[in-house]
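Below you'll find only one chain, the form predicted on its own, shown as structure tokens.
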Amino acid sequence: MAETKKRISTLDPVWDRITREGEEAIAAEPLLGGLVHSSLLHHPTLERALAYRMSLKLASGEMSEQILREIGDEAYAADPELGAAARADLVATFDRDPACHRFLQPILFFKGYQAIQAYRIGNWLWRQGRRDFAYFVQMRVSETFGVDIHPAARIGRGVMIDHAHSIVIGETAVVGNDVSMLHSVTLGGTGKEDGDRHPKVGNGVLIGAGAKILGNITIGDCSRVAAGSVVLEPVAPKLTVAGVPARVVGEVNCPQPSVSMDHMLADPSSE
């Protein structure tokens, strides 16, 4: 057993850190021992822990925890990208969210992280042709976390959804790698049209709270959408847009706004 644990920690430093933090959390707050053991320390890998957490959160009178856990275990075993994305999302949340001080926090407490991992299972089901089950996962994620992501949407690695209240991401939306978005963001359509109708968000984009990006438009790499904006036209890379409707208000003054999390607009009087 000791050799097994050593091999796991050597190959997976993220999981090694999570389990170490779990032991420290129990020492500091023994009343959380049951939660930490059942959610983290009882499992041999991050994938197994995430499958358990998803099943616990999404189970209802309509679908048992056991069935959902088996679905999660099957998905993670079949597609290693799910585990890789979960680790990238975890590190992104730790690096960008000033309220996140330990790796275990998103897994146990942050609904944005939990919702996107559950979406990834739904997306795997969708790609396997199991679309009714994928819709069920979407429904439960929406009901449980207040995050409504269509299972056909495509979302990259290293994505952070902070606060994660009232997030809507449509069926044909694409979200690149290393994107950060805050609460009440919508990536939606503009009417009843069918087909490819949702935004394509590039890598490294920062989307502020309450922003609405509507239609089959491209948001260029490393651009920034200010809070409360309504974006109806494409945005070129490395630009900042703001307003209703959104207009270009300047260039991005950092290499990757999604990582710096700088939402402040330049003061025109200082230019």
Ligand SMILES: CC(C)(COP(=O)(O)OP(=O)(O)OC[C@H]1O[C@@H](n2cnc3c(N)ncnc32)[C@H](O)[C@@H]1OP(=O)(O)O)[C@@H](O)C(=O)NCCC(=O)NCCS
Second form
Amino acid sequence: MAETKKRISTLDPVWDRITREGEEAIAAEPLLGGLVHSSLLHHPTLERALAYRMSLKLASGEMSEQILREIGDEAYAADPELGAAARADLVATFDRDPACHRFLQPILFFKGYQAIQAYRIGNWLWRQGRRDFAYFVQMRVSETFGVDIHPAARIGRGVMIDHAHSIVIGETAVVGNDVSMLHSVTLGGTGKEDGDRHPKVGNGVLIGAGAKILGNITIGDCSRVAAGSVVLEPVAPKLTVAGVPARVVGEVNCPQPSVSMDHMLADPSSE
Ligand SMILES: CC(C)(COP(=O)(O)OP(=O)(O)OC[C@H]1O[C@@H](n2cnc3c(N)ncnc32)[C@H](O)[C@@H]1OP(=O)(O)O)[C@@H](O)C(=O)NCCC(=O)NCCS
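Let me have the form predicted together with the named molecule next, following on from the form predicted on its own.
Following is the full complex, with the preceding chain placed first.
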């Protein structure tokens, strides 16, 4: 009987866990062996696996997998922050998305996670002055995942985009660390301003499905924006806003609503 070759642990606990989960996934469903091997187990690091996965997703008749894979490998090698952010986003998704039970799910199956990692490569290209390639990545991410993030937008670490249909994040938008957003969120301009015209979202903010945050306004740290809101005015830290146009409906009573995914309004009787 052929002996299964045991993988040697690396010094990267996230990657070790992903490869262990990959082996378990193949044992449970051998028909997924090709996918799991080519996407995960065949690679020495998370960065190499992500570069491969992104190239496969973003390639088209006009851009080969090989070129995109070279770009991904180059970006991850040049900027270690990309790999660190990919790990933080992975842990964020695992911690906050109740439908995420293993680290391998976002890499293999969640388009929100995949779209953010592809955006990060496009943003690296943008910062190198390789703007047309960055626009190409933006276009393919939008076509493939329905997530349209301008490559100049700045997005922190530990970010989760759940479901990720129809996300729009404009050129001068800033998203802090540990932010969670659900599908159909727009961080856009009002259409009345030029230049620096998009929202600045603080750390630990939770943005509900369908929320539209418009204009160069600040959403304070650890605030919450209710689903379906249209936010046109700045929001101070640790507040909950809701409605069209949005108004303050409560205070946030947990340290980081984006992390706890706390969707509850504070109970006034408990204050
Ligand atoms: C409607 C819009 C063009 C502003 O028009 P405006 O006539 O200059 O409006 P103002 O900003 O002066 O606001 C007028 C009132 O309408 C409200 N308002 C503005 N935009 C609104 C919106 N989208 N939904 C609901 N109410 C809105 C304002 O709160 C304000 O209410 P108030 O008078 O009670 O304070 C702009 O807010 C908008 O929605 N633009 C679309 C931007 C967009 O789609 N961006 C996405 C880019 S990706």
